[in-house]
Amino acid sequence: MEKKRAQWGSKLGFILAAAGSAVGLGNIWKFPGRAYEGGGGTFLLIYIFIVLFLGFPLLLTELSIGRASQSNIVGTFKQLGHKRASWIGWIGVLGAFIITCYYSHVGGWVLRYVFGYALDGPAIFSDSTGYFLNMLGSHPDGTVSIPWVALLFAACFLLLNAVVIINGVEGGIEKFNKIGMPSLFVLLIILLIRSVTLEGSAAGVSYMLTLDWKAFTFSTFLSALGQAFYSLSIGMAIMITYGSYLSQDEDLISNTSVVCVMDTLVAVLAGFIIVPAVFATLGNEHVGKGGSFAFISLAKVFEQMPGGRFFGILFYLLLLFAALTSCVSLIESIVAFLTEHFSWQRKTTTIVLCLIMFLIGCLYTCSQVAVPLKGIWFDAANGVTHPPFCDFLEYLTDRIMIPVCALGSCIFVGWVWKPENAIAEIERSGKRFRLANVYSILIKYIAPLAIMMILLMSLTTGITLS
């Protein structure tokens, strides 16, 4: 008899579920200094526009090809196309196992800091660049070691995610995410209300919503284009995954909106969070983006900020909630192709996958400073060069992996499968797809080529965009 395949137990669950996994690190602390650099309100009308003409109809083709197909993202192809096209589901998986061995490594250095902000504040406020180094493994009298407390909380936060994976779609992940995701609201609600009532947080209210044309570039569009682009989860094998235990009368169109709402929401509410409190303590120039920011900047903010103890740790606990809720989705995944391709106990496949992946994370955060591991890397702005592990698995995965998972799911739907199929797809539930004509052309044409400029300049430049 065959196995019934799981199913989401509720629309709001799904919704949650997707939303989770879209909202991660990256709308947190990437996102603002993106949006300082781009210059507030221009970089925010620019991200909205993308999010709107490429960011959705991408999102919408993977729930819409994972729910044709009630499959794992390698079957997807195999089941829609021809079993050449699986080369795309494999990118997709291995893409996903990668960011999951080291994002899960930087789940553990946020969970380290939500206890470090509660336990012990005053050594992070008076040494933050030092605290954050002490973690990695470098220490004040220049010598360096084995960054066991790091591995530790690493290992924490993997486990944390196993207990969610193992009790399945609806027991596990869908229950997670009804309370992880209305946390992080309102964890995201009380950190706005202290941000901009800080005396001189006005200033960066206005900038963010100030439109400066002059400060618009083609390196403006870029960080935007590649912000939505990997904020969305897609080419990560995720969204094609959550689409597929979704039932035939669920409303694509709608789901889909919602998701890119509420992934826009954090990421907007982040920026007029963080910008206008670095604006009030530090100045505007102090405005930063990525680990080193969130992990080393900020505790100055939190220093000089009324109660700042206490915000800080309710900041880690928005970013352990980001993590948490991104980092799920991508073990589930990988344990969904394995489970359904390998016919594996999810219990067990759950298990020895968060095994392997800490392993490979321990290299990722060794490498940082404790261990002078390195990759090998191309790029035309720079030639061969040996970058640190941590960074080649970024470079890898970010550069290559989800761009090259996502163009040719693009080309997969846009010219094999044809828009047409994708299109009663997405009308199954019942209702009309009226952008139906402009979805194929953007399908078509438009996606593959802005994924296309993304893989270009990130290989050509040796820029970063996600």
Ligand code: PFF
Given for the second form:
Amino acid sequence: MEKKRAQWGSKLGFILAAAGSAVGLGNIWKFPGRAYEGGGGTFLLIYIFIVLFLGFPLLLTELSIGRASQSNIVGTFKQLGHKRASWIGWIGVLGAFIITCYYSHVGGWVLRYVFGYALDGPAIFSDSTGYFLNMLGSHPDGTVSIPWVALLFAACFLLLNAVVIINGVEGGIEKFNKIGMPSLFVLLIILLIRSVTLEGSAAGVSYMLTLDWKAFTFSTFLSALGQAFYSLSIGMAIMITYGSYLSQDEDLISNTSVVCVMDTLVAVLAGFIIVPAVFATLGNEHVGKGGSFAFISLAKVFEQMPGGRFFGILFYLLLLFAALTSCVSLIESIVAFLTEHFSWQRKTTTIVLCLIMFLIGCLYTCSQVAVPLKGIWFDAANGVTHPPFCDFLEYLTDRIMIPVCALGSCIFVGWVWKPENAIAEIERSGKRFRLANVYSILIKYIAPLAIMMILLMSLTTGITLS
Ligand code: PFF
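Please give the corresponding structure for the form predicted together with this ligand, as opposed to the form predicted on its own shown earlier.
Now the complete complex, all chains and molecules, led by this one.
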């Protein structure tokens, strides 16, 4: 007997889960650094433009093909198109798998820092670099060891994810997001008030609101494009899975709009929290976007801020919620595929999958500083290189898998399944899609061209440059 497909219990449940997937580490620490580098207000403007003209239609597309097929990532392409198109889904599953391997470990570091700020704040403040490196296995006396603490917290983080996933779509994911997402907004507002009331933060606020024409460059545009895709969880076919749990009478346009607005709002708020706070405490040249920024530089910000330790705990709690809701979506899309494709049991699949991802993620964490493990890379600028394994995993997903899967989905809808079918699915709830013509042009021509541009830049720009 065929099992009934899971469905969201309510409209709000879906919206919060989809927004939870989109709002993640990318919004809270990647976005502010990129916004700073891209000229503040200029970047914001370009970013919003891209979300409107590319992010929105692509998200709408993923949701519509998911709901039309009522199937998992791979099944979707087979069902709506042809068996040969299922490679797009395979890239999506594989990409989601690789992202989860490292995303879950970074989530573990965040969890470690929640405890760190609560239990040994002075140690973080007295040597923020040492504290971070020590967690990753590089000690003050010059020795290195396996980073047990980081690995232990990553295991706890994955365990939290597994519990949510095992409880299912409605009972686990939906319930968790209904608590996680509102908490995240409350924390954001508290931190925003703290940040903009710091003495000296006004320069940061005005930087984020000022348009600098010199910053309107091709590379700012590309940076915003890549950021928007990652931030909206486009190109990993996650939204195909989430769309497949949507009922036929849901209005896809309003759902997509809410997710885009929530995701962009969180990113912009994070920008207005971090940039002014760094301007006020360390000076503008310290705004950054890597792991070291989120863990090392920010410690200096909290140290100089009245009530810094308390706000530090709040900040890492915020990151933790964001990371958890995104990681859950990544794992869910893989579990949905495995359980449907191979008829495996949900609970066992989740446990085994999380275990494998944890082990691969150990290589990610260990290769940060403790173990000199390398990957392999090729680009036109440097030829063949051997970046650290941890960077290699990120390059692979951000620079190749996400754009290739997004491009595949666009070409699939634009030229194989045809935009008319997507539009019919979008209009199924009875509401007319007034911008259907613009949508067809975007999905057939503009979006594939923009994605090809990202891919080309990825393979030509040297990896050390970004
Ligand atoms: N959108 C998430 C973030 O901004 O951190 C990350 C992410 C989740 C990317 C899910 C891709 C994905 F499929």
